[in-house]
Amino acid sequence: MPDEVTPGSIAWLRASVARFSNGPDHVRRRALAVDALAPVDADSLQHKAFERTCRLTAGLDVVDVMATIARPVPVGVLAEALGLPDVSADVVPVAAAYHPHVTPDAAAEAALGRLIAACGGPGERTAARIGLLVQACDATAGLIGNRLFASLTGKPAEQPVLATRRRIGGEDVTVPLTGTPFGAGPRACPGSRHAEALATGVLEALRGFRLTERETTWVAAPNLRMPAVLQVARSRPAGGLC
């Protein structure tokens, strides 16, 4: 780890996860993430994502899916499966500051400090668990938002993550993901089944909703195609599928 990286900082997280590593460091750190996911049952994730979405939408006639459901539900359910409390409120700001081109603010650094404490203190195993939660945040939210929008409009579902960033030879490199939403080869996402299960559970619970007249807006980022605001209204009485 470079001398200038402060232990427990966002820079420390980037320097400690598989995503921004190469060679033996990448192999070792990826194995930690794979091992953490190995006992997690995808069917259980789907069921719990369905249940949590039902609880969050109970009694609501209108829901902004991206703000209320698409991030907190997958992250909260996955955290529980990893033996952690619901840390979704802290994962969201850390995820927003995760990429090397982003300058983290004090709120993101403080959120990471709480995540490290919840995960057992600084170390590569903790970084791997936080990395899994961070990667599950926006990417799974994109799956949910794009697929829900497509199902409600009859349009094809778009791939949410169009490119990713990695660090190679000390340089930040953009890698296109067109046609391979979960990556491929030794860099393929180890949690693709888990992300699909979480998204499916959420979408099943939202089948009783329709788009409102509010315009769906989209994230303004060249590497992402996902809703920023996606508002839906209940089209059947509460207590239907849920």
Ligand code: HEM
Contents of the next structure:
Amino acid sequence: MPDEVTPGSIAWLRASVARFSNGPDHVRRRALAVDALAPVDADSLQHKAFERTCRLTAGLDVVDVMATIARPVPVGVLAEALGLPDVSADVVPVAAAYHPHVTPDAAAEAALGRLIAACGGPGERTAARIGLLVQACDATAGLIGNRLFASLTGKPAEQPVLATRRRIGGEDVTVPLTGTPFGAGPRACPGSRHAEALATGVLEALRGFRLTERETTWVAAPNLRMPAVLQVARSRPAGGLC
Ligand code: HEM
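Now that we've seen the form predicted on its own, could you pull up the form predicted together with this ligand?
Every component of the complex follows; first up is the chain already shown.
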């Protein structure tokens, strides 16, 4: 790890996760993430994501999907499966500050401090668990947002992550992902089954909803294709599918 990295900072997280590591560091840190995910049962994630979405939408006629469901539900359910409390409110700002081209703000640094404490203090194992939650956050939200938009409009569902950024020799390198939404090779996403299960559970619970008049807007980042705001309204009586 570079000397100038403050332990417990966002820079520390980047320097400690598989995602931005190379060589033996990548192999060791990826194994920590894969081992942490191994006992997590995909069917149980799907069921819990369905139940949590039902709970959050109960009594609501209009739902802002990206803010209230697509990020908090998968992250909260995955955190619980990893033996953590619901840390989704802290994962969201850390995920927004995670990539090396972003300058983290004080809120993201504070959120990471709380996540580190919840995960058992600084170390590579903690970084691996936080890495899983952060990697799951925006990408799974994109999967959910794109599939929901597609199912409600009849248009094809687009791939949420169009390109991935890696850090090689201190430089950011962009690698296109055309046709491989979960990547490929030794860096392929280790959470693809879990992400599919979480998305399926959420989408089942949203089957009674339709698009509202509010225009769907899209995230501006060139490597992402996912809604920024996607609003739906209940079209069946509450309690239908849930
Ligand atoms: C439960 C949800 C998820 C978890 C826990 C997860 C976890 C991870 C982790 C730990 C990595 C780093 C692997 C490494 O560097 O060796 C990764 C990479 C990746 N993930 Fe996921 N992920 C999730 C959801 C998704 C979704 C929904 C997508 C896109 C549809 C996605 C696309 C990718 C891609 C493309 C990479 C490779 C990045 C690269 O090659 O640099 N992930 N994921």
